[in-house]
Structures are given as structure tokens and as C-alpha cells.
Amino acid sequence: MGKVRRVMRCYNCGAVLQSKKKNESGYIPEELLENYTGDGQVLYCQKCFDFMKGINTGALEQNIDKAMIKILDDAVATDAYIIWVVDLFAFNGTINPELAKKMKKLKVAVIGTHRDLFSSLIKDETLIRFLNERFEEVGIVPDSVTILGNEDNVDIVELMKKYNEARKAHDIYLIGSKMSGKTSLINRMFKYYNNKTKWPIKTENYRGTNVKVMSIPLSNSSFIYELPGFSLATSVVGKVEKDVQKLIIPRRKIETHYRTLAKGDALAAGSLGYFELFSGKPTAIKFYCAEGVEIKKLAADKVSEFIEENNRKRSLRPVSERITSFRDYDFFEYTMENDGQVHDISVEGLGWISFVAKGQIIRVMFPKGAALKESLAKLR
């Protein structure tokens, strides 16, 4: 009897994988080749493996402006108070790890805005216990959590009076992303607010920066420096259109959709995200979004097939002009731990899915430059 051998094709080009003949098709590295065990793997050629690094782009971290590093290193020169806030929908613990570098020399006191978008079932310890989660693995342990929604009972002059004392006659920095509900607790205060000192309020450049920065006096030789929000570039948000933007911006409660993905299904939200059990056992998936996001289960070898579709009859939203083919997504695989422990994959400024892990293979599929992030749950 003559022995046979599986002959491995690239994932991808579907070209002969070869590991001698290093300028020729399908060459791969000679340890990717012997190590392989097909258990969950696809193996790629070396030319195509090249090529996907340079379209999939996913940051995987919040995208800070230098020059708002730089205003930055005034505030840990001046061993300042940080006021961080948050939203608490699109957070998804993703932290530019050079801001992280520096906050961790300060005291951080953290706000998650939007509680209102949240089910009241749903304890403030748990979405505080998240927070200081994502906070602690990047290095940075809050001085104080708070959670706040748009229509509560925080009494604003107490804890503006908590964050006078713990700042010990230091400056504060307020800082936090676009639409994070920084201006709104700013026009919160100011309800409060009166002016004892010799400095009026005033916006303007910040020193040797071109940046726009709001200083509010606190006494006669310390300020709040309101900065201005952190960029959208690696949210969702800030890749789509206008319209689209509507549709993906929670204005009441979180929608949560129920679907149970086995072994080769995806999940759909519209023609933004896809998430793929690639491996594993039939998984309950939950999915958190704003209320204008559909959903939809189907298989994962149509996804190509279904975006075209969708967007040329939009019978799935929301749709964006922007992301259109396969080379305006970033495409990342999740291997997942099998501790039993409840687990989000989430997608900055989209939403995020929860599930028990299990082993799984999750491959998730997003717009280009987003952030994405997996964690054990925010709400568990």
C-alpha cells in the first residue's frame, strides 16, 4: 500500500504550501509547517500572510493625540489630580498604553457616564467592578469609582467637594473621549459653581500646544483643566457617516439579542461587525447595542456573500458607504480560555457579545482601525 499525505493549501490564494523554495508560490516557514495539527488552524502562505498584516489594521487601544500627551506630562509634573470619564457603552477597557504609562504615576479618579442606558436591574458594584477591572490591568488602580446617568440623584456639590479634598490643593485634568459626557458633568458643576478667585474661566490654547483647553479656577493658584475629548478614530463612531452614527448610538436602554452560534454560524450586526464560532460547542451568545443595530445569524462561509448583498438592498442595518469589501474590515481570532467564566468580545463605539467560555475559536470581523477587546464580562 502506497502512503498518503495531505497536501496543505494556503487559506487563502489556495496555493501548494511548500517551505524550500523561499521566492516561490506557497512558500511558509518550515516550523509553522511541522507544527501545524489542524485542530482549529488555517495555515497561510508567507506572501499572504504578509499582505493580511498590512489590511488588518485593528489598533486594539485608544488612540490618544501627542499633543494631548504632551499637556499630559504637565499634569504628572504637577503630581495633578485625573478626573477620567468614561461611557459606559462604548467603553471597552481599550487604554493607549503611553497614557497608561503616565496616569499610573497619578491619582485617577474614574466617571462612568450613560448608567441610564442600562437596565436599573443591573447593580451599580457590577458596572463599578468592570471599570476598575479594565482600569487595574493597564497598571492604574482608581482612587474612587462613580457611576452617574443623565437623569439621577448624585448630588454634584458633594462629589465635586470629595474631589476638592482628595486633589490636596493640586490641579485637576478632566479627561476622557469625544462624547464621553465630560461636557455634561462640566454644565453640572456649573450649576454649582462660584467663582472666589482672581481668575475668570476662560478656553484657550493650552501652552506651546495648539489645543483648546477650558481652565476653571479652584483657588488662586489651581485650576481644572477641562481637555478636549480623546479621538473617535479607533471607536466605530468615528469610521461611519452621520446617519450611520444614529443608528449605532444607544438613545435608550441597550437592546439584548439572544442567539445560540454552533460550529461554523456568524452573527451579523448589519454590515458592521460579524462574529464566527469558528470551533468549539454550540454557544449562548447574548449581543448588547443601541436599539437601531439588527441582527442576524447565518453562516459564516456567506458572510462575503451577504455584505455585498446587504449592501445593495440594506435589508439589514445599519449600513455604511464607508465599509464596503473585505478590505475595509480587520479581521482577529480569539482562542478563548475554558474556565466557565462569563466573557465579552467587544467592539469600541458598536457593542460587544458575552458568553461562557469554553474553548471556543471566536473570530470577529469589524471596521478597519477599530479597537476591539476581549475581557471577562461587563455585567456578570
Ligand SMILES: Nc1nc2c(ncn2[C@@H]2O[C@H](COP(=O)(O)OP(=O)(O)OP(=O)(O)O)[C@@H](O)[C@H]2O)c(=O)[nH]1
Second form
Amino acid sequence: MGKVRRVMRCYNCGAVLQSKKKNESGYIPEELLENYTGDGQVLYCQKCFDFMKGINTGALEQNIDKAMIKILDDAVATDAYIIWVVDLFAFNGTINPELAKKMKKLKVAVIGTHRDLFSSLIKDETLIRFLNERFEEVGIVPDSVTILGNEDNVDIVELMKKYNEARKAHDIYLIGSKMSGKTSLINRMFKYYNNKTKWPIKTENYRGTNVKVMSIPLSNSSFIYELPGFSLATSVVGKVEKDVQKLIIPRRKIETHYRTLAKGDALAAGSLGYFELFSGKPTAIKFYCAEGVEIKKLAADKVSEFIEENNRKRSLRPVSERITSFRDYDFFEYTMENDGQVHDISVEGLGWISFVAKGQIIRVMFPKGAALKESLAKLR
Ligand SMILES: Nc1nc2c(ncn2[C@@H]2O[C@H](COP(=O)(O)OP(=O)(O)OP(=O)(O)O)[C@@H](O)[C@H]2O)c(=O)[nH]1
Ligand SMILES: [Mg+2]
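Show the form predicted together with the named molecule, please, because up to now only the form predicted on its own has appeared in this conversation.
Every chain and every other molecule in the complex is listed next, the one we just looked at coming first.
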């Protein structure tokens, strides 16, 4: 995998921080840059020192609610079977390491949803391999990986049978991000579900928490618990207004845009994401996103001007009123290895670029606090 490094910018003015030239923009004393731990710490250029607040917060991974963690401790304590539902489009960034550490102790079946958004030329095996890789990366070897989409012909009865055997009479906890497709899956299962137990299906606060959980009895002593979705706080979807969400969530097929970036070029995805080839040979990239996202190639040093102008003119959608100045973005830099393999850099909820890694440096600017992830490509 490529190496990621935060590009340090002054929080206040957005200038790239440097400690070489005192009179130039972004100057900061060397020891401040050197001792920066990234841990809740804030950096300002000397000039903006008086206005100290905020940070380059790039989360890289999703946050999980404390109450939810408590519930999942129960899952671990009872050796429950986990069904982890993930949205194949907005997947990167959704595995929280703390959560993964817990789930590692259990049997985990993975379901990748939204298959219908991908071309039918893409094989299920390709998507299955990608999900296996991402889970194995955090120490989870999935018990099974299933790909689902609207209008597929997956045999749900067979799937339920498979899980029923695999769970070995233990409870099932159905987990996943908000909007990943948990309820859609349950609804598909309900068509064939027959409650022969003494318990009703109910939704109530999980014991000792104020988290609403639906429990569906499987036998007189075991249940499926459908947990609320994990927060979209690290997804661009969770950071923008409703009308912008409509543009970035794909409804039909995912669009693929082809562009070649030369050194100093940036690809703008509306006002929500910028991918810059900072160094390296011209690179052919594909950008995958919803049909509502417009893209444009521009000179990287014109990005700040462009942001300002696009706020006014809205010539490249989507534009969010919540993300209007440099301060509203995080800024990261990937130094890619030179392995000749196809890699993705993905901004959760917005889309991803895909390209052959040849030692390039790629800078990504994206809404502050969204999750960013680099990995071997999803579609390869
Ligand atoms: N195209 C497509 N849309 C899907 C698929 N699965 C779910 N959706 C849609 O995605 C949205 C969210 O689905 P839900 O099933 O409500 O997701 P959830 O995981 O229960 O979400 P929360 O209850 O918020 O945690 C809905 O608009 C669904 O119609 C799928 O496979 N393909
Ligand atoms: Mg739901």
C-alpha cells in the first residue's frame, strides 16, 4: 500500500506550512512542525498564530458510538454470529479499527450491497475479492462474502439456511453503516420468515443502553439483533445538505470518468474533492462517482481560486454551503509505491480514483473529517 502523509497547512489561511523561508507564506518554526503528533494538536503559520483553533482532522476511518461498542461487547461475550452489511459504493473508510478488533473474535459473514450500481461486466468475484482483502487487512477472515443488489436473483432462503447453520444456535448481530442496506435485507428475509417461537418481533432499547434495536426471534433462545447504522459522520454524505446528498448518492449505475493528470494537474469533483498529481509521470486515472457529480481538470495552483469562484457561480456541481473555504477541507498526500498495480484512493461517500501506482505523489483535498482510504483497486 502507498504511504500517506498529512500535508500540513495553516488552519487559518490554508497556506502549506514550511519552516525554510521566514518571510514567505506558511512559515512556522521548525520545532513545531517536527514535534507535531497529530493528536488533537493544531498548527498555524506564524502569521495566523493569533487565531488558533481547529485542525486537519482527517479521520481516515469511521467513528463508532460508545453505546454501540457496549452492545457489541455482548456479541463477543455470547460468541454471536455477525452479519456485517457494507455498501459496495461507499465502502472505503467504513471499517473502524476498534470495532474490527472486537469483531475479529467472532465469525463474521460479510454482505456487500448496491451491486446493481456496478456494471454487469464486473464479476461478483472481483467485488468479493476486494471485500475479502479489506477485511483481512484488519484481521477479519470473513466466514462468507455475499454480494447483493436491487433486482438480483440471490436465493434468500438458501442464504438464510447458510447463516442458520453457521451461527451454531448463537444469536446473530446484523451490523453496518447507516444506509448500507440492513433494513432492505431484513425486509427480503421477512418474506420467508415464519415466527414459530414464543417471542414477538420487537424494537426496543437494547438492555442497559438507549440504542433502539430490533430483535427477531430465531428460536426460543436465540435472536437476530438489527443494530442501528453506524454514523455517517465520516462520509461526505453526512457532511452536506440534503440536496447535495441527492447528487452524490448514486441512484443508477456508477459513472466512470477518464482523465490523464500531468504533474500540477488536479481533478475537481464539484467543490467536494480535489485529486492532484503532485509529482510523477502523467497518470491515466478513472474517477468513479454518482451521475450527479461533475468533474473538471484544472491547474492545482488554481484550486483555491476555483473554490471561491465555484461557490458563486456553481458551474461545477455539487457545491455545498457547508464547504466553502480551505478551512473546510482536509488535505492529505499519498506517496505511492512503484508496484505497477492498480490502486484506489477513495473519499467515503463521494467516490474514488483508480490508477496504476508508479511512485507518484497524489494529494487529496476533501471535506474535513471525511474518511480517506488507499488500497489495491476495487475493480481490477
Ligand atoms: N441501488 C440499491 N439501493 C439499495 C440497496 N440496498 C439498499 N438500498 C437503498 O439504500 C437506502 C438505505 O437502505 P436501508 O436498507 O434503509 O439501509 P440501513 O442499513 O437499514 O440504514 P439505517 O437504518 O439508516 O442504518 C435505501 O434507499 C435503499 O433503498 C441495493 O442493493 N441497491
Ligand atoms: Mg435500517
